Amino acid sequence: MSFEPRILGFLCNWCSYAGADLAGVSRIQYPPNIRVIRVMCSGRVDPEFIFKALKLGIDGVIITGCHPGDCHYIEGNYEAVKKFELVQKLLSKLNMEKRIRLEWVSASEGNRFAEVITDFTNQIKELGPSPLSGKDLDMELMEKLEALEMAAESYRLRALVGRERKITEQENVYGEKYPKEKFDNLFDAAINNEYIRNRILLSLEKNPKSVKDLATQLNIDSKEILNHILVLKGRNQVAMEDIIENQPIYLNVMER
């Protein structure tokens, strides 16, 4: 039995949804695998939407919007790009970044809409079913994906996404611009740190642990784990519960 992927599409109301409609009334053929959610702007697609879909076992997620410069809300598709890049970088940690795509389709591009959906469907067919679909779920992978979702929702990463243009394109009070390459390195480090911290939080949510226990479970150096614990303590997300055999035991005190 051939694999037929389940694909979720977020389509911009002003351009790509109209493009899909044109493809339909023009009877242009494309795979029926996509299920569509119409949004007012591609920039409205929050990273949380993508993670929720993947956690539900959706095989692929595609976002389509107006071409750059044609956004009904002026800069909405620019915001879509920044959010998409964040999710793509996060998913690359699980080798799932190819299960999402961002494309531009105008209201007059019914043929292009059909081509994009056909190409993406074939790409997902080559990748095969989502590792989070089916009855026997990989719970470790699910927990990692949840940690990535929590990282995407963190204030630090959202702030970097929202301020990237101002930081890299506008001069500061000294007439200097922050180099894009330097910003990208900072962004990548922030993504990695927030991912690990949320993996720690999810682990401590199950039961309290020592730094050594966390290092063993997550396969990360104890010194690095300790540094993350100190940050999480400063955020009032973890606290020391006890000391056993000279080792502090930490628990998750974050409300969700």
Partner chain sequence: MTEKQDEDIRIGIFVCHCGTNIGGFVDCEQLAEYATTLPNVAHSEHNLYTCSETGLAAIRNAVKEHNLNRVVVASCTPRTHEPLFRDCVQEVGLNPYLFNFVNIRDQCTWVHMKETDAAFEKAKDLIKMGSAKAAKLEALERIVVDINPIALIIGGGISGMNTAISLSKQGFKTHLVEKEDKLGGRLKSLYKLFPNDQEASAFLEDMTKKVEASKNLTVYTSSKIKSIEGFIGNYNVEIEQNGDIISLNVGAIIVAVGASVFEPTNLFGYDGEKSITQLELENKLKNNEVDANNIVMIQCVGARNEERVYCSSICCMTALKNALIIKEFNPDAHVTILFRDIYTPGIQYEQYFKKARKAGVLFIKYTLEKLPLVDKNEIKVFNEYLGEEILIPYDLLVLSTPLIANNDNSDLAQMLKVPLEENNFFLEAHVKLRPIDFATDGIYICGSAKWPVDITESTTQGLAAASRASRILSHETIEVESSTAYLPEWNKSLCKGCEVCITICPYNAIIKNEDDEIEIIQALCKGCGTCGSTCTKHAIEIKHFNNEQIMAEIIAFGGKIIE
Second form
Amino acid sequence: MSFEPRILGFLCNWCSYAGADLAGVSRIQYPPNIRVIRVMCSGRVDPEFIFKALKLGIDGVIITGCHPGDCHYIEGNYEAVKKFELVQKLLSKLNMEKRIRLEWVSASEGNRFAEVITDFTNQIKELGPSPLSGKDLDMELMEKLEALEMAAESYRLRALVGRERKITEQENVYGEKYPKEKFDNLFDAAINNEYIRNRILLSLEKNPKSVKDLATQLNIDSKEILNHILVLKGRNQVAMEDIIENQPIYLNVMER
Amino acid sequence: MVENSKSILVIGGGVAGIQAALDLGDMGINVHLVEKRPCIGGKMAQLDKTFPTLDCSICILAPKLSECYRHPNITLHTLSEVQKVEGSSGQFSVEIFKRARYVKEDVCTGCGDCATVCPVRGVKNYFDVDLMTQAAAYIPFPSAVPPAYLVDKESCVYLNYGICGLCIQACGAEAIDFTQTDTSLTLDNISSIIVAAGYSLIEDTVPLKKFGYKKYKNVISALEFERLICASGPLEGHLKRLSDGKEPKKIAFLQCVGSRDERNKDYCSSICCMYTTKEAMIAYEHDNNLETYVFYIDMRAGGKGFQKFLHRGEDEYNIKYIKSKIAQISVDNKGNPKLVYENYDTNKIEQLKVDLVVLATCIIPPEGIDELAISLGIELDENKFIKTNPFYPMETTREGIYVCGCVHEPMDIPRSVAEASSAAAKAAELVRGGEF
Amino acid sequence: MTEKQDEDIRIGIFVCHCGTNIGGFVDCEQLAEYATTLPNVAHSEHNLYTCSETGLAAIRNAVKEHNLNRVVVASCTPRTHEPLFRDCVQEVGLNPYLFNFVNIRDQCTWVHMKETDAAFEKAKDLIKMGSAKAAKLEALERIVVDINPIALIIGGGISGMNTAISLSKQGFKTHLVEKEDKLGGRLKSLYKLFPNDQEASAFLEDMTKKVEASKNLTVYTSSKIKSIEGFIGNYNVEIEQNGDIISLNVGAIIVAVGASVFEPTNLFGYDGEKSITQLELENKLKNNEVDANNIVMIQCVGARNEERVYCSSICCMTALKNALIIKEFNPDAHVTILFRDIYTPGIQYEQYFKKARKAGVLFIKYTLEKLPLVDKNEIKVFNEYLGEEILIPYDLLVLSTPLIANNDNSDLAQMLKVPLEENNFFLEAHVKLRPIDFATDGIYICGSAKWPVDITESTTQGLAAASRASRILSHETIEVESSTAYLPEWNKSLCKGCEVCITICPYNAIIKNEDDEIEIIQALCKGCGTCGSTCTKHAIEIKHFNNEQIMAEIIAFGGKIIE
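Having seen the form predicted alone, could you now give me the structure of the form predicted together with the partner chain?
Full assembly next; the chain just shown is listed first.
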């Protein structure tokens, strides 16, 4: 039997959902793999939703909204872009970024909706089943995905995403704009850091470890691990539990 | 707030009429909205996108259509026309003629089973400027409001020969009703009337022979272009020539076709410079190798963001603007139009071969304006647009009758919408006068 | 309520055949049967047309008979039919927000007509997801806002006066605030008005009389807005008049502050004597001080250039008007208008243009690349049509300069929390369909404060603003969207006050209140939900589309989460 992917779609009420309805009224056929969740605006789609879907083994997630400038809520779709870019950057660490897509479909584009869905379905078919969809779960990958999710949930990344447009598009009181490139560098670094920190946290949740243990397990330079540990200590997320053979052993002390 | 039992009549369910009705309805005033067509939305519903934001037209209009349809204070009369008006400001009595739909509007589920089984085909659809045909049971466009089908009286086999009736059997909702007849109804207690009857285009009445319109397949009107490039139109948004199905690589847009023209209409249609730029932009978005030429007399771009829009057209969409007067249009044996024109900037006669010509045709008063003006007792100007007060363009020559939108002068959508609200304000003043 | 309370969930599911549109492709009976296997489902059935009166009656009966507290209809699209079913469940005492729609026609059977097995599986999933969301639905209270039926109009020019007169006539108490000592704005400095050459002073006098006769209208001249607080229906405004502070409470605000005229310093020999602006010319004409024989006018001075891209739209008509007035006084005068494009749209304006040409006004086109050169007694202009430079003698040069945004627009914009566009004119909610509204409900914009307009459009927009405001003021209370963002009591401790939500809300619906807490003004929120997905602490919830509900849909499709 050929692989029939399971695809989740988030459609904004005003343009894309109407476009999907128009495809129906016009009887334009497209693959039946997609299941739709209607939201009022594409800006509503929380990165958390995408991660939850992927963790459940859903093979692909597509978000569709109004074309730029058409948003019923003025600028919600621009916020959707920022959130999508965050998730995309995070997922690229696991080569999973092709499993998600953001597209604009207007209420008059029934055809386009069908084309977009067909194309995305084919793309997912080519990628094959989600590595998290079978019975034998790749637990390491799951843990990594979970670390990404936690990163996306982190205050730092959510705050950066929420402020990005203001920071890069509007002038500050001195009439200056923060260069997009500079912001991107800052953003990328933050993504990286939060990902590793959450991997550390997940690892320490299972059992306490030393910096050296973590470095070996995560395949990351121990100096970098130490820096992260210090940050996490500062955030009261890890604490030193013990010292064994002159090595401090750390523990995840977060409440979950 | 105390309200009286008086209503306001709005004639025309285009964007102006809809806006006037919604404003009044929202104020708590009863409104009768009369529309000649089977559905509301007017010309704006037929457009692909709107300038200068390139918003998808139906995307922004559709919520207003359904709001209007569902509004507790608005009674919608489709397929209806005003026949007779009696009384005076504050107390009109209006007779409405309503054509039969042959489908129960409140029962129809909009499923389209009737159209599927209908044996009649080839019925022209005004909504697609006759570029697409349909069954005798039809809905003008998929998101039409009211969301109900209708049966075309002229072509329906059952209505003409008493046989067939397939749609009756197919309709599980039992919405088809051939016992419906055209009816008249009288609306009393009408405090004031707002005329928002919209406009027609000059090609509806004048052949435009000079431009080869209807003679050459690759010379089309701007409204036809809107339908052809619209994703929900006859070509599903893939712009092709009607002569041979080829994608045009060079398009000429001709301004002032029938307007600012001594032999036709001497006025300016106001909106063509902008919508032409928009159309050229949309066409370019479909094909980034496209060359477009706009032949114009004066660029009329005074509205908000319009100049910037023109600059974008030139800089980002490869549009070339040529100040000129068209002398002649002919076609070669492949159907490619050739333009001969006087270039006003160089004072030379030049020519250009293109694949497609789009005519920005003159806006004229709507069909039936004479009869409407007579029944309303209002004056028209020398072009048969409704005559208005120069500083209060929502006021007609008769007290209690107001006007908005293109029925009194060509104008763009924002101005129509603002005028609609201003007419609503006038009507509200009258209906509430002396109440406090 | 400080925390959520569980209740016994009883869902009813109604699968519609829609004639053969759904039933012809998938087995609706089996779908209804499948629905009974889902959690919390107390009843399911299938109907030929659920939206028909028979179908609606079936829903009402089932709600009563099976004591249902959630209703799911699997049929066409919520975009057309949700209001109908919401009304239906409300009739039997259910909160309309406890209804959920599942689209198995437009987005299932109609688009998978040749894959009916897959369509059936999809319909099952969609019903499962819809039912899962229904279980999490919450009854929503209608949000009602009190309206103080009083209007404030800022700016007593032509548009503001018209708004004020109309609102007063409609019966609303109205306050009109003007910063100068007299009403009239730009109209005060004009001579005659196009297109019918009416005296501006007579027009203004007529208007002023109407203002004075308006019973419900209070005028505050020499007054300035000091502060504005509040939201739709209830604004507290402070006005300063001659050093006194006047406090007002109003329900709606109309911005009609007009625009300023660009002064052409250092352009085309501007000196206020031999080279003057159109506005200065109006004054000279009024006092019969024009004795020049060779008059040249230059259009687009300081407009349609790199610095100021826009066309001010009124200057061509002003120039034509004044040229015709000069010609009337002195038929022998030579009037030349140097233009780029003549902006006379519509019927009357185009006729006016024609009239000017007939009267012998000469029109010469110039381009931005080759601007006219002004010497002491003559002007050099390159004419492309002739391909040569022309010398025009002049003894009066008139510069048509654009209207520009007032330099204090940003102060007012900040007080009202409304946006300006790049030229500092006020920015409306939507240039096409909401030309008189701001995105924030209860505040409206008209006249040249938004964009340069002539008298005719100013009166139109002034009246239009009266209509838009009247929609609100006509009601003691108004109901606003119930499915809004909110910060539940039980989440308040999560909020860290980062204010990102304030930054991204397009409607200024989120503020920090006196207690330094985030507060979402329900009356302003439109329910897009972007703040919910942005909130750094997941503290904000979106009613009817909350995380729990959306997550339930995801899990219903994806299966259980493995943590």
